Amino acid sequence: MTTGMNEQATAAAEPEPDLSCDRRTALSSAIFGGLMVVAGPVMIVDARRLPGDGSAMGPAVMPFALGVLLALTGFWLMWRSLRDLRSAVRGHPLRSHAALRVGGLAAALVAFAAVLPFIGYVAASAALFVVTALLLGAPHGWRLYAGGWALAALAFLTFDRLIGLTLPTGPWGF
């Protein structure tokens, strides 16, 4: 009985930490106001070297307007989310490798844009596909390099034998 008043004289005096402030979007808030801090002034600078149209408003006023809302935001976006970074409690764990798997992923992209011209759609959506795949945790296997060929396959025959979008063709036609 005892023990139990004292536990509830404890939970009285240490209120339980808010949850609903993660440290991991605390922070990625910080990280986004910073960016918009960065980009305000660019596209100020931007902005003035515009030459006037003789109206009321020409075309740098919008964006002169744009970069210091986009400061002031920012600004006070990253400092909301500084202070709240303080008293932010950690949520959900990431995947481990996490920074690198986004990484590997930007890369695909990236590699995706540089072969498609010359090796094709399906080729190179069937690797995106796989490689996709294995980044978020998919089973090597054969159904896996199959499955990807047969979706960019129909999407192939879907999208540019269908409906008529040209998509890229590689050595082999397709």
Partner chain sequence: MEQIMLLLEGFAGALTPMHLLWALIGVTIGTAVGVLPGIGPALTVALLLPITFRLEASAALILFAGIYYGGMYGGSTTSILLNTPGESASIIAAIEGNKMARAGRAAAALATAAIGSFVAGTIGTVALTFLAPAVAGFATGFGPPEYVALMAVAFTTVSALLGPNLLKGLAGLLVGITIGLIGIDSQTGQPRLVFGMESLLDGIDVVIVVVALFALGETFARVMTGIGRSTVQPLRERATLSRSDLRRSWPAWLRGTALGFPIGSLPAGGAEIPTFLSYTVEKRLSRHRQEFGRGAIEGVAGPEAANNAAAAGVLVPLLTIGLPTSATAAVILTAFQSYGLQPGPALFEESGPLVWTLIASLYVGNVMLLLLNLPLAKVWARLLTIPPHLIYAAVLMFSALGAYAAGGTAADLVVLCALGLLGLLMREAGIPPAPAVVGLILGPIAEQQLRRALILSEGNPSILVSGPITIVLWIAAALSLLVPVLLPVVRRRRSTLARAGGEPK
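The form predicted on its own is what I need now, so please give it after the form predicted in complex with the partner chain.
A lone chain is what you will see next.
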């Protein structure tokens, strides 16, 4: 009898982790995984259409590999999300103005594609970074703008100068 009391006294009640998944998140992830499954083969077909340059690797190797990886990741994400959807529960309500934020993100992406040839990769990417971060709730401040500019400049230097993939340049040459 005393051992039972000792076991109860030593076994501290640990809070059980919340293993429930938000239904909206699981459904959104399943849809996104499905889009990835569709985009993967499209990317593979496009990669196979690229002309070879006679080298061992060729220009189609990287897009082909990314298409395969995209499709596999989409299958995994869709499978996992559909599995979680069975036990998912209703989560928190959407944040205020969530639909406006999503619309703003889509508009920012369209604006990025529209101004990219005119102002160049660095300026357009930095602006897209800042707008996206602000729409997602990042605090204002010089670090946000500096971070966006630095990230875009680093990506430009890596892809354009080191790898040799030509990115659009603006009137300033970057």
